[in-house]
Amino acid sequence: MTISPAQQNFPSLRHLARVALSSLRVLAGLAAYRLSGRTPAFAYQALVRLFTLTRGRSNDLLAALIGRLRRPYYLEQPEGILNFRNDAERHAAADALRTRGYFLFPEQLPAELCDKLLQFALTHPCTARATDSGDAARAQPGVYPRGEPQAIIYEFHPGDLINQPDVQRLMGDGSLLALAQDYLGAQPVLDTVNLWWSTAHSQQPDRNAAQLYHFDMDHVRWLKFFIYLTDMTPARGPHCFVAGSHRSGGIPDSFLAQGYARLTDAEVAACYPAEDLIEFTGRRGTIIAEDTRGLHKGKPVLQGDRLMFEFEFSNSLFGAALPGKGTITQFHNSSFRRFVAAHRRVFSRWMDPATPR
């Protein structure tokens, strides 16, 4: 049977139609977001759909537009835990992020700060996250039961974290902000502040605990900082990342067609060389920057437990509705108050909700 030119072009025409429809929905959502500060559900779903249809290029275009509207802050000699000696070192880290999708810092979080955050995590209430099996339903909110965990993940409420003095010390860190905006190409927004325990309650990979490979797609562009607050060995659930998978076209169409589906180790290993499957081990205080648009996961904990701290900076809050809303109600030192006042957009999620994004 002869196939006509029109029939041969039908799949590509259908693809273009889907791209056009998703684009219109995203544009309508951006207009609504501009007026209300909230992203309609249909617009967020279209953002994800457009990402899968364009292999990430739609996000690149939107990020470039946001960068023109939200120029990076001028930061004079930003200092902090990353300890960049000059701008060239910071730019080199940003370039490595663009190429590989991650950067493992030679500097570590000071031991005294690790101790303070660990002590907070051992003495303040947390909540068990639901598991695939539903085991966490039996776990009651309270101080982390380190000797007998009833769930895989125990997490702390962001509203408690952002008012903790040692967390505020990190929130006001100029080196984190400087690298984030170098990578994003725009004024950042600190959209996520997380602290959680991972336990050996189950040694089977759990979807809700993000222990299978997946990509994130909460916003247009973002950068995460992960900090180990306990020593990390292969048996204690190290974070894993597929180098280069964050780039447009870096995730196979067969994976993108599944949307937010979780992927097994075997599926991922069949598509990427072994040297790109990165497993981050190291001592407590280890700091990793990562673009989690790339494939990543946390391995199940086999022995002991893992305490992880996380910041996420995005170029805009347009996107998914974020859990764990909180407000900064106290400033533990004047330097942090001044830092917030000078960078209002960075902290807009944690301050006046009417602050422009």
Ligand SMILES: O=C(O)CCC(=O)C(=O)O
The other form holds:
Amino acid sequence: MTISPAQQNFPSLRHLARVALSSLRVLAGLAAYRLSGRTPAFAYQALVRLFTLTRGRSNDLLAALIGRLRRPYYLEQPEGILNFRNDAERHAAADALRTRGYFLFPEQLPAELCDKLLQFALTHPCTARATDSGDAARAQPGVYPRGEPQAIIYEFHPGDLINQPDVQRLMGDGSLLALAQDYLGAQPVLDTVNLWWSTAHSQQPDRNAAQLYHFDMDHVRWLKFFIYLTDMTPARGPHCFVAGSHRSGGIPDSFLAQGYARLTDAEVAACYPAEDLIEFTGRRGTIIAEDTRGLHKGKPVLQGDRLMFEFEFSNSLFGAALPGKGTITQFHNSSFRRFVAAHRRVFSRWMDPATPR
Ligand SMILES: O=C(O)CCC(=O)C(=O)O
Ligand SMILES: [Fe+2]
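Since the one above is the form predicted on its own, can you give the form predicted together with this ligand too?
Next comes the full complex, and the chain you just saw is listed first.
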């Protein structure tokens, strides 16, 4: 019988050599990134590999390094949709995130803002995402065909979203930024702005629709905010997360050995206690913060549809080349303009020219 390093609980020489090689590749990639603002593909692959080899510890180490180089902003009384009464309350939420990997906020997005984002999503063009079935290729781009969807996911273009007034209200929200920065321990970068419909077009869990358990690994450390813009029942495709699986060592070696694979519900259920398998239902406006380094998925929609808004803040853009670029060309109010000017790194992905990192 062969015994793997994980079973032995101490690393083999081969394992150490792999860690050393991947570390060198990541370090070379970091140097290239500082010079050019681009991550070489080999370095990104090494980042993912190192994550699996070290059970996440490499990301923790890099996050500590980035936190030293990119000290958090001084944010005076950050205000917004999360009603933290003081810094201590916000720090407590960040601590809960560190322990459990998610935080379900007691407050909800105001109904008026939910209405406006829903209106936007019912009246603006979106695109069907390519999914396992291949059906999306037949779907016409245009306004979401509610009631007769031809694809599982319809997504809006980030370039349209970031120039939309209600999305700019969220982008300029001090409370979201403050919590992201507490959690990341560094100045955040807003790297993803997404809005998408999930439909009952197929009830089979789809890989490309993120309906099987997986961990994300685009960057070193990040925090996602998910906001439901339609009421969420078990049949409407709730988002799911495995509590605690975001921590170093939180994902079993047998899963990590598969790399970036998707996992079945049965595989996941066999490894974690039932009480850690969290399924988020709730009214529209429900806000969840989550470290999607932990295992998560969206359940297939069985009935009706689901509109989801998502922000991701990372501690650095070092890592994957992200799809969906865009530039802020309009500022819908002067306070958003001031907010962007005061936090240039946060918006660096959406500014022209995208220089500051
Ligand atoms: O649709 C969902 O609930 C999951 C989405 C997801 O995996 C992600 O945004 O990283
Ligand atoms: Fe994901």
